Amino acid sequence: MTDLSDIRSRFPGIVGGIGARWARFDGPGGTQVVDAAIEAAAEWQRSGRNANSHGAFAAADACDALVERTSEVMGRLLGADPGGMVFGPSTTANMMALTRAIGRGLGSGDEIVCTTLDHDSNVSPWLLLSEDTGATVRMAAFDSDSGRLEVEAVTSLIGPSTRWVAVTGSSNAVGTIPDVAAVVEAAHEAGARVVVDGVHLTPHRSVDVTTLGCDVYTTSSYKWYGPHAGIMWVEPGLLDELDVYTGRAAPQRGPGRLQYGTPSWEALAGIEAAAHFLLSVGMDDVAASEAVRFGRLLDGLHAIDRVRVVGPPDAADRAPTLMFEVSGLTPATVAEHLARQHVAVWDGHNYAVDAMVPLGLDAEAGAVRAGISIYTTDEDVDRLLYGLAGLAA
């Protein structure tokens, strides 16, 4: 395993200014940005290349080249055909555009399978589609004791009327990683297509979309050390078939069909740099390094009286993210206490709207969420545990 002990030096928001005072466990909601992505975005805006695509002058050529390079490196990061990369402001926005296009071909009698483990960006767009088209959304339930989504829970709902299956690559609430490839295989055997929400999976595991076999894969670069943007891979043949809502002058083929207006060139420059960063470090080394910190956090939380770790008690088949609660205290109270210790965590449902009640939590208050990122240290983990131990005593 590559030694990542010096990786923090690549993150100005961690080592300098206000960031130097904080232990950051808020990465599941958005990570700090790596130096190369910051510099790439700034350099693009200084360069004079900011223009638009498909022009007869040098800056326009540079914009076209940037799209091609960013699509290529995203293809390498995700193991996917670069020709299917759609760039937008967020995964939620990308999913709204996708489902609106899909909905034009659906009607009463058609079915979509979603899961109660998913982030709402992979549920609400389908529910809205259902309202507009009369299609039925069927919800696959995860196991409330383990926090895991069994393959059978999804595949048992797939039938001859199923047109789409929407499944998470990793829970953004408790980190569990379903067997997505098995779900995709079953869906395809039934003639259905599959969208995988890879937003929480991509920062923590090596991804190969070709192996997964899905038709759509979504991710957000601000969850893996890049700028605020969403990237949605759509199988190129499907991309050209979709009956999209778009302008008359928009491209008739390729990713531009689902990109509304001019993309953020500086964001693309940052995405390119952040993807290169992850590839240069190596996702297997990222996963191994994060697993050490996560094990320390998980063991430490289990050892504190009055603390209940939500979901599975171990780290198997799991991204390094968890939720916990302290008996007698609201999640907001715990998060505020830790913030006074300069420890950043989240509280609430964290947009895993359908997962809270099955996990034994209040639908709105949820629990405290903490996630390990590439720059998390043992000292950070100890600060969280120390601050929590004093509160739970």
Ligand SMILES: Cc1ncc(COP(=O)(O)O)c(C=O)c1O
Second form
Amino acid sequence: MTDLSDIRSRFPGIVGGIGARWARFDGPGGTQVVDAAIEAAAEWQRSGRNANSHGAFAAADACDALVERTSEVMGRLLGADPGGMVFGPSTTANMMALTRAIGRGLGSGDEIVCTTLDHDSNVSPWLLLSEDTGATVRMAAFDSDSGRLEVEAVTSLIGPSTRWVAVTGSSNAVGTIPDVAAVVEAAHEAGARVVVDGVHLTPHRSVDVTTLGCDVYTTSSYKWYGPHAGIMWVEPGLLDELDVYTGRAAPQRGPGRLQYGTPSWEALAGIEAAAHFLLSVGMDDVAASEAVRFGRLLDGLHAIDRVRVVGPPDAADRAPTLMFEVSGLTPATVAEHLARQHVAVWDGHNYAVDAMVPLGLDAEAGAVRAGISIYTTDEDVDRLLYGLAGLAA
Ligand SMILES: Cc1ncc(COP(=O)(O)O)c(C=O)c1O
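Given the form predicted on its own, corresponding form predicted in complex with the ligand:
Let's see the whole complex now, leading with the same chain.
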């Protein structure tokens, strides 16, 4: 396994400035940016290559080449055809664009299957579509005791009227990783297509979209050490088939159909660098290293009396993200207490809006969420645990 102990030096936001004082467990909401991605975005803007695509001059060629390179490296990171990479401002924006196009072909009698484990960006766009088209959204419930979404919970809702299935690759609340390939297989057998929200999965696991077999896979580079942007892979045949909402002069084929206006070239430069960074470390090594910190965090939390870990008690089939609550205290109070000790955690529902009540939590207040990132150390984990032990005493 690659030794990742030096990796923190690659993150100026962790080793410098105010970052150096903080233990950062807020990665599931957005990570710090790797040096190569910061440099690439800045270098692009300094270079004179800022222009637009499809022109007669060198800078325009450079823009085309940037799209090609970034699509290619994203294809390698995700195990997907580079021809399907759509670059947008965020996954939520990409999902709104996708579902708006899909909606033009839906009507009453059509069904969409969503899940209660998903981030709202893979639910609300479908609910809006249902309002507009009369299609029905059926919600597959995860198992509230285990925090896991069983394949059967989804497949039992798939039938001849199902047109789309929208399922998470990994919960951004409790980290659990459903068997998405099995869901895809059942959906395809029924003639339905599948969108996988890979936003929380991509930073923590080696992903192979071709093996998953899904039709659409979404990810956001600011969750994996890159800039704020969303990348949505759409199976190229489907991409050309979709009845997209777009301008008259926009491309008639390929990813440009779902990209509105000029992409952020500087973001693409950052995405390219961040994807190369992950590939150079190796996702299996990332997962193995994060698993060690996550085990330490889970064990430590279980050992504190007033702490309840929400969701599964173990680390199996799970990204290194968890939620917990401290009895007698609101999640916000706990987060504020930890912040005073320079430990950054999120509290609330974290947009997993349908997951909170089944997990025994208040719909709004949710719980405290802590996520391990590539740069998290044992010392960070101990600081969080120490901070909580003091609070819970
Ligand atoms: C699992 C998951 N899906 C989707 C999103 C939305 O991503 P974006 O902020 O790029 O719209 C997030 C962001 O927190 C997420 O964690």
